[in-house]
Amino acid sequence: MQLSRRKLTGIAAVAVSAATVVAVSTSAIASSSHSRVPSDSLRALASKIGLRVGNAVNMDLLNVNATYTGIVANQFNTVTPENVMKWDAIEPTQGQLNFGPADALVKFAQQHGQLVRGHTLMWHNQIPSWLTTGVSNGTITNAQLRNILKQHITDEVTHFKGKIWQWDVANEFFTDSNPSMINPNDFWISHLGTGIIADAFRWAHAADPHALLFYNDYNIAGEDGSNAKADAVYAMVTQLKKQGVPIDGVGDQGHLDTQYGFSGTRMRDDLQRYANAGFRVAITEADVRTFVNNSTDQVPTDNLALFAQPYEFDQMMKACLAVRQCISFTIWDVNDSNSWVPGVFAGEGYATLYDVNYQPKQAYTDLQVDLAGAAFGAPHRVGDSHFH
């Protein structure tokens, strides 16, 4: 989860067709069991090209509601965990590390032949309250902070040693602004200058030489209307690959708002520019908000965005499906009523595929469209360590 985003500005599409209608599946609800998954599931449609498309699950729901649980297992192969990998989710009091939530997540994957993403190893939110109380009073030194940190990676990555597909290792640490830089004032740069990057790709590559490594970030495929994102990041990961640092991957969050306008050919693009340079890329946290009546029903009030929604979905999925190296495509929370948009942003809903009833929407069958036509004609994802 974010909280803030800038403006989006552009409409455009890209090269990838599809051709074949793919008529929405009641059995895609009702089914929990791998075996059963529907053949024209979005997880089913994807594996023929080799991509996994992904959630981010509320461990609060999963096995908890059957209709929540359903659809998770059925309709995804990768999962990410929405909060229960975050620092002050494992370690909520200093020495006490709480692997439980998060192991759950990992056994339901491996149940449902399913692969996870972990999300997030180094951000500036959500890191524990005895953490920041320390610093900010002085009882922990910058650097008794490096070590602690060195240590949350070691143990984290080490606990999930081979049963985690992705990290996303560095969340997050760049300005909006035009140019956008490295933020000076982000809690881990203000403290331990920008080498910190680099050095938590090593520390998760040495607790996990297997895991592909990530950094994840939004706007940084020309979402902000320009690329002074997506430019500042393209350096730095291609600085950290010159120098040898292990990192394998760009995500780019896919969060979007229908009253700002996309261009998916400059998605597309930018995608392209990471894969060039010998990354592989990742939507890692896809969702479409727009303006909405209530936060309870999250009915749009501009019927465009009946058509806005399901399109910039559609434009995100085609960016991905273009590139040969976008290996994975993750929305974030499976229906509106979950989803942390109303939360977040004034007014606002109506993100994800699901309705608050768990209906599917417009998007989704767009994208069963989009995944469906790929088969004949999208490039087969990359191989993927020793996951594939």
Ligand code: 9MR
Contents of the next structure:
Amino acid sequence: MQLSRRKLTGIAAVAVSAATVVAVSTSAIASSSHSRVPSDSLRALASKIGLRVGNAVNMDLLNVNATYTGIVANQFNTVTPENVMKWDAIEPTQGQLNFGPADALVKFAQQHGQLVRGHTLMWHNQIPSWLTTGVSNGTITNAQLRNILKQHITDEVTHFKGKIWQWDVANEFFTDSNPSMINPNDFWISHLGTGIIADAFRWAHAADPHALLFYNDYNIAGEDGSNAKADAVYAMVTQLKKQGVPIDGVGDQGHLDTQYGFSGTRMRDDLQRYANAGFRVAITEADVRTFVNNSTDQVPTDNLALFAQPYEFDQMMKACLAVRQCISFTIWDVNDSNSWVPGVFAGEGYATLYDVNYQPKQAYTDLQVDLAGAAFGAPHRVGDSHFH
Ligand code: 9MR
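Provide the structure of the form predicted together with this ligand, given the form predicted alone shown above.
Then the entire complex follows, led off by the chain already shown.
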């Protein structure tokens, strides 16, 4: 989809060509107002139906690359820090907190009328090395580890108090097996037991009682085919709620791959099941990868992938739109060249809405159409911001 000439005013113009990009300064971007976003942008269309549409933001590119920055500002009304709110970024040296890059994102979001998803407080990955080293050499005992985690959650949530819409409190705790369960070998579980998940939610809630607190994971809306992981997560979150643990939402990441099967209706039904149990739901990290010619150009090697990739994005969006309690739909990474996929899955890419030259792909257009249709009640959601 090409932006029409009529829309090429102000900041929207940066998306058009590399030549234009050079001419646009980042200060112009920083001062752009969200009131000037194109009326056919994802955020403008989503606003009409009370949905937030977002992206994962890489702070090495925001306010550095003008095209990237323009897309983040103009297309999305929620942002997630891709890495800068993770523990290793916040506390690289024990006791020395570095909130600089995360503060810069929060400021950008406030300037652009965007809400922030905080990501993530407790995960086995991207933990500072002083912590993992101390635990493995025995200088940090389990009792101390628990206190250090409590301190971390309290420090970070307190620092951003009132500025974070949704926190991913606990991330990726379940096994990819059938049946699925809380992974006994997870770093946190193996040292502190399963009760640490409830404690993390309690500590986060104590530090910011108004933030929405989420459990976040992948393949928890039937993407594993068996629904095993969805069943296990559903059992845990409903039990936590029954125990009075302050958990508000379930985030399904939505990392898909065209080589596997995917059922949008199963995703919808699983999201609805969480919703019926009293949770808000969100798609938190949507992307759809496929095999590509090389990691620079990322042209799909199978022509059918050109249809499957946008179709699966569309199906995820329709699943979210069909569930009234689905409050946000976040895509993981802005374009194919800054996506995490090529670095992790050999031979795969093409996972986002924009190609390596920042041109919107079919998936972008399909999401526009889905959001526009939703304003007329398709699938069956009509502008209701009651859950926000
Ligand atoms: O996109 C993130 C990438 O830049 C990091 O190197 C990676 C390290 O683990 O984490 C990526 O984001 C992950 C997210 O935080 C949690 N769900 C899976 C995402 C993709 O790996």
